[in-house]
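Shown here is one chain on its own, the form predicted alone, set out as C-alpha coordinates.
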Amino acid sequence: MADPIDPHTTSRIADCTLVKLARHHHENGNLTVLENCTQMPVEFVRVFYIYDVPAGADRGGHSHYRCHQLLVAISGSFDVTLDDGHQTRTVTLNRPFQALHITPGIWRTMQNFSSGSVCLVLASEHFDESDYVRQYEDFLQLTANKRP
(Lines of atoms letter the chains of each structure in order from A and count residues from 1; the text may use other names and numbers.)
(Lines give C-alpha, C1' and ligand atoms only; values in the text may rest on other atoms or scores of the structure.)
Protein backbone atom coordinates (compact mmCIF):
# COMPACT_ATOMS: atom_id res chain seq x y z
CA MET A 1 0.00 0.00 0.00
CA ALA A 2 1.36 3.41 -0.98
CA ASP A 3 1.95 6.13 1.57
CA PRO A 4 -0.84 8.69 1.64
CA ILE A 5 -0.08 12.03 0.01
CA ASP A 6 0.73 14.76 2.50
CA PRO A 7 -1.99 17.41 2.04
CA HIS A 8 0.61 20.12 2.65
CA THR A 9 1.89 19.40 -0.88
CA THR A 10 -1.53 19.67 -2.56
CA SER A 11 -3.90 21.79 -0.46
CA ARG A 12 -4.87 25.29 -1.54
CA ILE A 13 -6.66 28.06 0.28
CA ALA A 14 -9.29 27.81 -2.47
CA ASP A 15 -10.18 24.41 -0.95
CA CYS A 16 -11.33 26.22 2.20
CA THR A 17 -14.92 27.28 1.73
CA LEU A 18 -17.68 29.08 3.55
CA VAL A 19 -20.61 26.80 4.36
CA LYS A 20 -24.05 28.33 4.82
CA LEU A 21 -25.80 26.62 7.71
CA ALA A 22 -29.56 26.22 7.79
CA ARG A 23 -31.35 28.86 9.85
CA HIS A 24 -34.73 28.20 11.34
CA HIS A 25 -36.48 31.51 12.08
CA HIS A 26 -38.85 31.73 15.02
CA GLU A 27 -40.56 34.68 16.69
CA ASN A 28 -38.73 33.89 19.92
CA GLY A 29 -35.27 33.41 18.35
CA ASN A 30 -33.42 31.61 15.60
CA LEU A 31 -32.04 28.06 15.60
CA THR A 32 -29.17 26.54 13.64
CA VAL A 33 -28.54 22.79 13.75
CA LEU A 34 -25.20 21.14 12.97
CA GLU A 35 -25.48 17.46 12.07
CA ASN A 36 -23.28 14.99 10.25
CA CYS A 37 -25.36 14.92 7.09
CA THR A 38 -25.34 16.25 3.56
CA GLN A 39 -24.98 19.79 4.96
CA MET A 40 -21.47 19.02 6.27
CA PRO A 41 -18.41 18.56 4.02
CA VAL A 42 -17.03 15.73 6.23
CA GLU A 43 -18.10 13.89 9.39
CA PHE A 44 -17.06 15.46 12.66
CA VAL A 45 -16.11 13.54 15.82
CA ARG A 46 -14.90 16.29 18.14
CA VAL A 47 -16.38 19.63 19.19
CA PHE A 48 -14.73 22.38 21.21
CA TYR A 49 -15.05 26.12 21.57
CA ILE A 50 -12.69 29.02 22.15
CA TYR A 51 -13.77 31.98 24.27
CA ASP A 52 -12.45 34.71 26.61
CA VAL A 53 -9.62 35.45 24.18
CA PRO A 54 -7.70 38.48 25.57
CA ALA A 55 -7.62 41.63 23.43
CA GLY A 56 -4.84 41.43 20.85
CA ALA A 57 -4.26 37.67 21.32
CA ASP A 58 -4.04 35.23 18.41
CA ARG A 59 -5.18 31.61 18.35
CA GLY A 60 -4.47 28.73 16.00
CA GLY A 61 -1.02 29.00 14.49
CA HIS A 62 -0.85 25.45 13.14
CA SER A 63 -1.87 23.11 10.34
CA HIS A 64 -3.04 19.49 10.31
CA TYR A 65 -2.11 16.40 8.33
CA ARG A 66 -5.55 14.74 8.56
CA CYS A 67 -8.02 16.91 10.44
CA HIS A 68 -10.70 18.97 8.72
CA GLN A 69 -12.17 21.75 10.85
CA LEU A 70 -15.35 23.76 10.63
CA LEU A 71 -15.22 27.12 12.46
CA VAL A 72 -18.33 29.06 13.45
CA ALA A 73 -18.52 32.44 15.19
CA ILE A 74 -21.47 31.58 17.41
CA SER A 75 -21.07 34.93 19.16
CA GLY A 76 -19.16 38.05 18.15
CA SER A 77 -16.58 38.07 15.39
CA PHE A 78 -12.98 37.20 14.56
CA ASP A 79 -10.71 36.89 11.52
CA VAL A 80 -9.20 33.66 10.23
CA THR A 81 -6.07 33.93 8.08
CA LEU A 82 -5.54 30.93 5.82
CA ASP A 83 -2.11 30.15 4.36
CA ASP A 84 -1.23 27.35 1.92
CA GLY A 85 2.48 28.20 1.81
CA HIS A 86 2.14 30.37 -1.30
CA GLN A 87 -1.01 32.43 -0.81
CA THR A 88 -2.93 33.83 2.13
CA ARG A 89 -6.53 34.91 2.56
CA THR A 90 -8.32 36.39 5.54
CA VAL A 91 -11.96 35.55 6.23
CA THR A 92 -14.06 37.39 8.81
CA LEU A 93 -16.52 35.18 10.66
CA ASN A 94 -19.38 37.07 12.29
CA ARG A 95 -22.57 35.16 11.53
CA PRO A 96 -23.65 32.11 13.55
CA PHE A 97 -25.22 30.56 10.43
CA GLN A 98 -21.96 30.63 8.45
CA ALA A 99 -19.04 28.24 8.90
CA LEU A 100 -15.54 28.11 7.47
CA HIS A 101 -14.36 24.67 6.35
CA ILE A 102 -10.56 24.40 6.69
CA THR A 103 -8.98 21.44 4.94
CA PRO A 104 -5.83 19.59 6.08
CA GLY A 105 -2.53 21.14 5.04
CA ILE A 106 -3.65 24.75 5.57
CA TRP A 107 -1.99 26.96 8.19
CA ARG A 108 -4.54 28.98 10.13
CA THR A 109 -4.37 31.82 12.59
CA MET A 110 -7.29 33.50 14.28
CA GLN A 111 -7.12 37.10 15.43
CA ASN A 112 -9.14 40.27 16.06
CA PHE A 113 -11.57 38.59 18.45
CA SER A 114 -14.37 40.93 19.47
CA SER A 115 -15.30 41.16 23.13
CA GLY A 116 -17.47 38.20 24.12
CA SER A 117 -16.79 36.26 20.93
CA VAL A 118 -17.07 32.47 20.90
CA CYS A 119 -15.55 30.26 18.19
CA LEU A 120 -17.14 26.83 17.83
CA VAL A 121 -14.86 24.24 16.19
CA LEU A 122 -16.02 20.93 14.75
CA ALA A 123 -13.12 18.58 14.01
CA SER A 124 -13.06 15.45 11.84
CA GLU A 125 -10.46 13.77 14.07
CA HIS A 126 -9.99 13.15 17.77
CA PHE A 127 -7.12 15.11 19.29
CA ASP A 128 -3.77 13.63 18.24
CA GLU A 129 -0.64 15.74 18.73
CA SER A 130 1.07 13.93 15.82
CA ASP A 131 -1.55 15.43 13.46
CA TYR A 132 -0.33 18.99 14.16
CA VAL A 133 2.38 21.05 12.48
CA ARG A 134 3.03 23.74 15.09
CA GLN A 135 6.15 25.48 13.75
CA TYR A 136 5.63 27.78 10.76
CA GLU A 137 9.15 27.02 9.47
CA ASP A 138 8.24 23.29 9.35
CA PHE A 139 5.01 24.15 7.52
CA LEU A 140 6.97 26.14 4.92
CA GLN A 141 9.30 23.18 4.38
CA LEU A 142 6.30 20.87 3.89
CA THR A 143 4.75 23.25 1.33
CA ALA A 144 7.99 24.23 -0.43
CA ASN A 145 7.50 21.87 -3.40
CA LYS A 146 3.87 22.83 -3.95
CA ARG A 147 3.25 24.56 -7.23
CA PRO A 148 1.83 28.05 -6.73
Contents of the next structure:
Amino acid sequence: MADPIDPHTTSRIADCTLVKLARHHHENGNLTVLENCTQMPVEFVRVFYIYDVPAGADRGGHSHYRCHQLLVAISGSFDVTLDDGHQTRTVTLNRPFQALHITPGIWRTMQNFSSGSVCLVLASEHFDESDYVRQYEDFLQLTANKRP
Ligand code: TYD
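Having seen the form predicted alone, could you now give me the structure of the form predicted in complex with ligand TYD?
What follows is the whole complex; the chain from before opens it.
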Protein backbone atom coordinates (compact mmCIF):
# COMPACT_ATOMS: atom_id res chain seq x y z
CA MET A 1 0.00 0.00 0.00
CA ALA A 2 1.32 3.47 -0.84
CA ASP A 3 2.37 5.67 2.06
CA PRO A 4 -0.42 8.04 3.04
CA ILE A 5 0.22 11.69 2.25
CA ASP A 6 1.66 13.51 5.25
CA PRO A 7 -1.05 16.03 6.25
CA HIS A 8 1.67 18.60 6.96
CA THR A 9 2.02 18.95 3.17
CA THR A 10 -1.68 19.82 2.72
CA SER A 11 -2.91 21.21 6.07
CA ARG A 12 -4.63 24.62 6.06
CA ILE A 13 -5.73 26.69 9.01
CA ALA A 14 -8.93 27.37 7.04
CA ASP A 15 -9.82 23.68 7.55
CA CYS A 16 -9.89 24.23 11.33
CA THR A 17 -13.47 25.19 12.03
CA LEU A 18 -15.54 26.40 14.94
CA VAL A 19 -18.44 24.07 15.59
CA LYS A 20 -21.49 25.21 17.50
CA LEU A 21 -22.65 22.50 19.88
CA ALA A 22 -26.27 22.04 20.79
CA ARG A 23 -27.40 23.25 24.21
CA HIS A 24 -30.14 21.81 26.32
CA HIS A 25 -31.32 24.93 28.05
CA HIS A 26 -32.91 24.66 31.46
CA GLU A 27 -33.72 27.34 33.99
CA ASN A 28 -31.44 25.48 36.41
CA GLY A 29 -28.52 25.39 33.97
CA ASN A 30 -27.44 24.30 30.52
CA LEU A 31 -26.21 20.95 29.28
CA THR A 32 -24.19 20.07 26.17
CA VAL A 33 -23.65 16.52 24.92
CA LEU A 34 -20.77 15.31 22.77
CA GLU A 35 -22.01 12.04 21.33
CA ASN A 36 -21.70 10.78 17.78
CA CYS A 37 -20.31 14.16 16.71
CA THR A 38 -22.08 14.10 13.40
CA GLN A 39 -20.64 17.46 12.29
CA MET A 40 -17.15 15.92 12.47
CA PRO A 41 -15.53 13.79 9.76
CA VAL A 42 -13.91 11.57 12.40
CA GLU A 43 -14.77 9.60 15.51
CA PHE A 44 -13.19 10.44 18.84
CA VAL A 45 -11.66 7.71 21.00
CA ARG A 46 -9.92 9.67 23.78
CA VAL A 47 -10.83 12.53 26.10
CA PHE A 48 -8.48 14.58 28.25
CA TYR A 49 -8.65 17.96 29.91
CA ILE A 50 -6.15 20.64 30.83
CA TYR A 51 -6.69 22.61 34.01
CA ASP A 52 -4.82 24.47 36.78
CA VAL A 53 -2.76 26.26 34.13
CA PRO A 54 -0.62 28.84 35.93
CA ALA A 55 -1.04 32.50 34.91
CA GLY A 56 1.03 33.27 31.84
CA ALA A 57 1.72 29.62 30.95
CA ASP A 58 1.38 28.21 27.43
CA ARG A 59 0.29 24.72 26.40
CA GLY A 60 0.44 22.80 23.15
CA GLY A 61 3.38 23.62 20.95
CA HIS A 62 3.11 20.63 18.63
CA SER A 63 1.36 19.19 15.60
CA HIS A 64 0.08 15.68 14.84
CA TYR A 65 0.43 13.38 11.85
CA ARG A 66 -2.93 11.64 12.26
CA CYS A 67 -4.80 12.96 15.27
CA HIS A 68 -7.79 15.28 14.89
CA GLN A 69 -8.74 17.17 18.03
CA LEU A 70 -11.83 19.00 19.19
CA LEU A 71 -11.19 21.65 21.86
CA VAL A 72 -13.83 23.15 24.13
CA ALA A 73 -13.40 25.76 26.87
CA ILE A 74 -15.78 24.06 29.27
CA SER A 75 -14.87 26.71 31.86
CA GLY A 76 -13.22 30.12 31.48
CA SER A 77 -11.34 31.13 28.35
CA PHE A 78 -8.07 30.76 26.47
CA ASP A 79 -6.64 31.52 23.04
CA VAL A 80 -5.60 28.90 20.49
CA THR A 81 -3.10 29.91 17.83
CA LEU A 82 -3.24 27.74 14.70
CA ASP A 83 -0.31 27.61 12.28
CA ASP A 84 -0.06 25.67 9.01
CA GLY A 85 3.55 26.72 8.40
CA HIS A 86 2.49 29.60 6.15
CA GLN A 87 -0.38 31.33 7.94
CA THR A 88 -1.49 31.71 11.52
CA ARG A 89 -4.83 32.49 13.13
CA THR A 90 -5.76 32.94 16.78
CA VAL A 91 -9.15 31.83 18.04
CA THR A 92 -10.53 32.65 21.49
CA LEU A 93 -12.51 29.85 23.08
CA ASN A 94 -14.78 31.07 25.86
CA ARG A 95 -18.09 29.24 25.45
CA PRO A 96 -18.84 25.66 26.58
CA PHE A 97 -21.04 25.23 23.48
CA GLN A 98 -18.33 26.19 21.00
CA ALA A 99 -15.75 23.63 19.80
CA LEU A 100 -12.65 24.14 17.68
CA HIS A 101 -11.80 21.29 15.31
CA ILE A 102 -8.03 21.10 14.72
CA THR A 103 -7.06 18.94 11.78
CA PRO A 104 -3.75 16.99 11.53
CA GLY A 105 -0.65 18.85 10.37
CA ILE A 106 -1.52 22.07 12.25
CA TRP A 107 0.80 23.51 14.88
CA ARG A 108 -1.20 24.74 17.88
CA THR A 109 -0.36 26.70 20.98
CA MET A 110 -2.77 27.67 23.72
CA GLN A 111 -2.23 30.75 25.82
CA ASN A 112 -3.95 33.43 27.93
CA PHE A 113 -5.73 30.88 30.11
CA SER A 114 -8.11 32.62 32.49
CA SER A 115 -8.07 31.63 36.14
CA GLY A 116 -9.98 28.38 36.67
CA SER A 117 -10.29 27.62 32.96
CA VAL A 118 -10.61 24.06 31.72
CA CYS A 119 -9.78 22.92 28.18
CA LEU A 120 -11.59 19.73 27.19
CA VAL A 121 -10.01 17.84 24.29
CA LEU A 122 -11.54 15.02 22.25
CA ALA A 123 -8.98 13.14 20.16
CA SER A 124 -9.48 10.84 17.19
CA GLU A 125 -6.48 8.63 18.10
CA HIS A 126 -5.17 6.93 21.20
CA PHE A 127 -2.12 8.56 22.76
CA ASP A 128 0.99 7.87 20.70
CA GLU A 129 4.11 9.97 21.15
CA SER A 130 5.25 9.08 17.61
CA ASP A 131 2.19 10.94 16.26
CA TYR A 132 3.61 14.24 17.60
CA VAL A 133 5.91 16.78 15.93
CA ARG A 134 7.31 18.70 18.91
CA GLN A 135 10.11 20.75 17.35
CA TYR A 136 8.92 23.84 15.48
CA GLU A 137 11.92 23.62 13.11
CA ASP A 138 10.80 20.09 12.13
CA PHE A 139 7.26 21.37 11.60
CA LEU A 140 8.51 24.16 9.32
CA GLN A 141 10.47 21.62 7.27
CA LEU A 142 7.47 19.30 6.96
CA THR A 143 5.21 22.19 5.82
CA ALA A 144 7.77 24.00 3.64
CA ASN A 145 6.57 22.52 0.35
CA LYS A 146 2.87 22.91 0.93
CA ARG A 147 0.84 21.46 -1.92
CA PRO A 148 -1.80 23.68 -3.50
P1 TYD B 1 1.03 17.24 25.76
O2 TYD B 1 0.20 16.65 24.67
O3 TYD B 1 2.42 17.67 25.43
O4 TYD B 1 0.25 18.46 26.45
P5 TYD B 1 -0.11 19.93 25.90
O6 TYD B 1 -0.27 19.86 24.43
O7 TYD B 1 -1.35 20.29 26.60
O8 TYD B 1 0.94 20.89 26.34
O9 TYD B 1 1.08 16.19 26.95
C10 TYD B 1 1.66 16.50 28.21
C11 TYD B 1 2.15 15.22 28.84
O12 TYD B 1 1.06 14.33 29.10
C13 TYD B 1 3.15 14.46 27.98
O14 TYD B 1 4.18 13.97 28.83
C15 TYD B 1 2.36 13.30 27.44
C16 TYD B 1 1.26 13.07 28.47
N17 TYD B 1 0.01 12.63 27.85
C18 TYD B 1 -0.40 11.31 28.00
O19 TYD B 1 0.28 10.48 28.63
N20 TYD B 1 -1.57 10.91 27.43
C21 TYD B 1 -2.35 11.77 26.72
O22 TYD B 1 -3.45 11.37 26.21
C23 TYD B 1 -1.92 13.14 26.56
C24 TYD B 1 -2.74 14.14 25.80
C25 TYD B 1 -0.74 13.52 27.16
